[in-house]
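Just one chain is shown here, as structure tokens, and it is the form predicted alone.
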Amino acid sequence: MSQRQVLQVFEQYQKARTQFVQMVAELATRPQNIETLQNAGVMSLLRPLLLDVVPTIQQTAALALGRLANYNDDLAEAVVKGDILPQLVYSLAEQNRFYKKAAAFVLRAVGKHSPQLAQAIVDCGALDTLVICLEDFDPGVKEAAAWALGYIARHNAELSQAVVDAGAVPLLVLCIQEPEIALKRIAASALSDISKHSPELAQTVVDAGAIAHLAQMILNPDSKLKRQVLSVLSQIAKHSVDLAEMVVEAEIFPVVLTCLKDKDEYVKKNASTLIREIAKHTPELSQLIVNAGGVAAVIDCIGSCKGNIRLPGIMMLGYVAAHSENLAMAVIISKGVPQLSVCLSEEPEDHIKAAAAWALGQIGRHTPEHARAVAVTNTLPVLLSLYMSTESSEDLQVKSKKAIKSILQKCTYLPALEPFLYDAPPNILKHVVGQFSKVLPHDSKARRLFVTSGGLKKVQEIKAEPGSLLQEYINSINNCYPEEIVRYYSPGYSDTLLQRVDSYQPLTH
């Protein structure tokens, strides 16, 4: 065989390998092919090609593996079991930028599925190599490495700590300062995944100087970057008062309020979430948000969107109102109650209704004035029907009941209470009658109205256990009226009168 023929054989072999990996990489983009590829034992065929002498074959083999591993955890498991990870990690340190991107993609695709698979990546020593890639001159390599590190950190505090210990955080903070938008996004996303698990992990991100850089990016025109920036700040602020104060000190107010008007729904949601995470900690932080115009801005935002995008804003109003009478009044003055009532009535999802019910309860529970502000929007009957409905989730029933009780115990606005005399179950009726027993002794106009509207008659029909609290309330109400009036409205009184008619002997002249 001549030298030319030998070279031809090698050429054909190289061509065949190239065609094979390209074909597999292409086939792996379509879900319907995955099972067939798996059954054909494609993993074990790709593995030796990761160490091929031809760089493009190595890269395409890694890309194909990444696509397969990305598809489901069985295939990701097969990458781990096939002993492919050590090869990738070894090559990640040695090879060119195209291979590094492909290898980091495989690690991300494996690590995303479960803590166990992410741990397998940590165990094979990948973190140190990925962190070195964060310093690569090529932005695409940095991006691929940041993405893989974020997907590992996402699962739990232990994995996140491993990423921190490998030295990733200061380099990720440098990445958010790079000019490439895609790199900024992924680095911010990774910082968010690290921060979310514990105050200690969030503190490492703060100590690396992340907050000041993130705060400057709130007004970046790129929506996807804004989402990530707001997300990191939320994940930091949620853990403690100290961390929330550090976020606030970066002067994010009133700048962050512009994000509540953003055209991107997730920017709105993440901005509301950030404001909620700050508001929940202390009355002082809530007051700062009120002073910046944050309550009114969140209420407008709730009015401009639907569904889950509304949820953090609804909860934020509840947290603000929970802190004090004055803060709850700030929510009322900014017209928060009608907006929450709308959410309670029109949102189809129970968990959103439950959040609105909770928030309304936090507003109405302070004073008669607060309770009246909720009662006049006709919210109480809606809460009652949600509590009574068998179709409501358990959480919605519990939150509705709690809200009704906390509002009723302060409510002295009788027109809102009266329908409850007819519709409320015994456990709620007790609170309604209790409120009438508090108001009627001091209000002659209300006493007259209570008779003419049928309220007094209704109270006489309530069956209460002798000596019970409910019976005491009924007695207090009855003591507001002359005895003959109470007798007149008591059940059976008309029969007694008729008996007297029957037995009455008219005077004859």
Second form
Amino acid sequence: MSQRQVLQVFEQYQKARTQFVQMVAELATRPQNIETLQNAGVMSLLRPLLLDVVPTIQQTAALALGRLANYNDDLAEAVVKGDILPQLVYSLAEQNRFYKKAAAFVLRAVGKHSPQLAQAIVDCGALDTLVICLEDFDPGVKEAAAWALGYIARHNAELSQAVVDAGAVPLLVLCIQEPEIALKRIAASALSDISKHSPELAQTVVDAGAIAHLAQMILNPDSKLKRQVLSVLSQIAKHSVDLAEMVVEAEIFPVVLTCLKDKDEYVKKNASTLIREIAKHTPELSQLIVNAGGVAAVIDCIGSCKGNIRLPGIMMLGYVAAHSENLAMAVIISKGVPQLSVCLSEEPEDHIKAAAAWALGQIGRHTPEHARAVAVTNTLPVLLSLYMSTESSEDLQVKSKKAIKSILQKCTYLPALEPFLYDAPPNILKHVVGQFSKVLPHDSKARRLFVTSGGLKKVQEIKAEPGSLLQEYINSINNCYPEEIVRYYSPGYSDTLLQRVDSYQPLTH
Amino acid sequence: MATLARLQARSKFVAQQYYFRNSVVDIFRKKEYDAAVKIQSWFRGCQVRAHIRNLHRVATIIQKWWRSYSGRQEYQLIVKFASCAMKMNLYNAMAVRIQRRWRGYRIRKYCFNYFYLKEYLKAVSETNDAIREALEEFAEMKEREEKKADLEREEKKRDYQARKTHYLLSTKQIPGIYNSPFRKDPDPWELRLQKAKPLTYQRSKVKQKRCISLSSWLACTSARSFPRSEILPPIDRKQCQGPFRDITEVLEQRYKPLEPTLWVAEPISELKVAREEFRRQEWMRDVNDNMISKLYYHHLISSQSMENYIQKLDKLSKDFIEEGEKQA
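Can you switch from the form predicted alone and show the form predicted together with the partner chain instead?
So here's everything in the complex, that chain up top.
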């Protein structure tokens, strides 16, 4: 046979291999094909193609493997069991950038499903090679490596620690400073995944000087980048007071407030999460946020979105109001209470309602002024109905009960208390009557109003055990009025009057 | 004797009289006696009553004096207590006044400044308003920018369309589709087509960035690693007037690849590196996963053991030959 014919055989084989691998890679993009591919045993066929002579086939095979592993964790486990990982790790160090990108993609696809798979990746020594890839010139390779590291670090603190020990953090901070937006996004997301587990990891990220760069990137117009940057900052700030103070020192206020007006919903959510994480630590930090006008911005943000996006904003108001009564008063004058009561009534989800109830309780529990501000907006009946309704979750019931109790114990605004006399359960009725007994002895107008609105009548109808606190309160209310009136309103008075009529002998002249 | 007879006659009478008068007196005596007793008893009674009255009067006087005395004592006690109470009330009221003033002063000076709080809350609400305004402005600005960007994009698209469909422009003979003779004035597209510059036939869209990953130092000098101009010079170009060299020669010289001498081309540890390379390739290509056989294979081809083996073989063969020679 001539040489040409021999070479033709080889060329055909190469063409066949190329075609196979390209078709598999294309089919793997559609989820419905993957089951069929798996049943046809594609893993064992792709594995030797990873070692092919032709670089294009290697790269496409790696890409196909990555797409398959991306789909579900069974395939990812098959990749791990098939001992493909050491191969990939070795060739990551050697090959060109397309192969590096594809191999990093495979590592990411395997590592994202579960901690065990990520641990398997760490065990075969992938971290060091990935960190070396982070130093590569090509931004696509850096992006793929950073993405893989981020997905590995996402699962738990040990894996994050392993990623940090491999020296990834300074390189990620360098990646953030690169001009490509996609690389910045992925590096920020990786830093967020690393720093979210524990204060020490967050401290490592801060020590690498990340905060200054991240604070500058808040002004970037790209909304996905802003999401990730705000997420990193909030993960750093949530662990301790020192970290939160360091984030604040980077002069993020009032720039962060502009992010609360962004069109993207998740930017708003992450911005309010960041503000919440800062506000929850100490009264001084909350004071700082209030002085910068953050409370008004958050309230507007709550008003402009719906659903889960509102939740961090609501919690932030609760945390600020919880610290001290001046801060609670600041929340009140920023018109926070009407907004919170709107959230309470119109949100369908129970956990958001519970958060709104908790926040209202924190605002109203300090002094009678605060309780009046909450009671004026007619939220107390809503809270009562949430507490009494059987459809509310337990958490919601508990939180609304606590909110009602704490507000009622300070509430002296009687028009809001009166509806409670009629439909409150006994344990809340006790507090309501107690409040009446405190206010009525001193205020004559209130006494008159109490009688004319039928409150005295209702109080007479309440049955209480003699000697209990409720009876004492009822007695002290009754002492505010002359005896005839009390008798007039006591239940069954009309019957006694009729009895007297029956037993009366008219004088015969 | 007469007298005696008289007396004797009278004696009876006298005796009667005597008896009669005595008995009468007796009766009167009783009466008088009773009367005397009555008078005496009455008188004595008056006396005793007067005495008792006196005693009563005296006792009343004593009691009156005593009661007034003890009443005055009680009254003085009451007055004393009342005055004490009044004084204490006064002191208490004054103390309350002092305490009230002091407490107000202390709270206002050291603990809580109400006016400062009011000012603070006012300042907070003003800051809030300012921030709200600023954020509104920011949002509006963003919207305006977006709209502007949208408009510009639209404009660019339309411009590109006009340039592409430039052939639809109306000529003198044939009115174009946008310039129907039945219309009063031509369609705006017609004007746009008039203003647009037609696209050239071959648009050069070479825009790929070439990121060369320099894997070895030899690759730096290869022909592809130098930045080339995007448009190649045309093949048959007129020779420029002047003392210029032939363009092909110049390009050849400029882009001549490096041809290093053998001494420079091969590093000193070439053999070792080549062996390592070979070993790695073998390990990569090894489809048989059997670790033991791999190790054995490695062991086989590793240079030192191989050389030992070869030496041993040599030695053995030498001995064998020597022995053979000896025997022979």
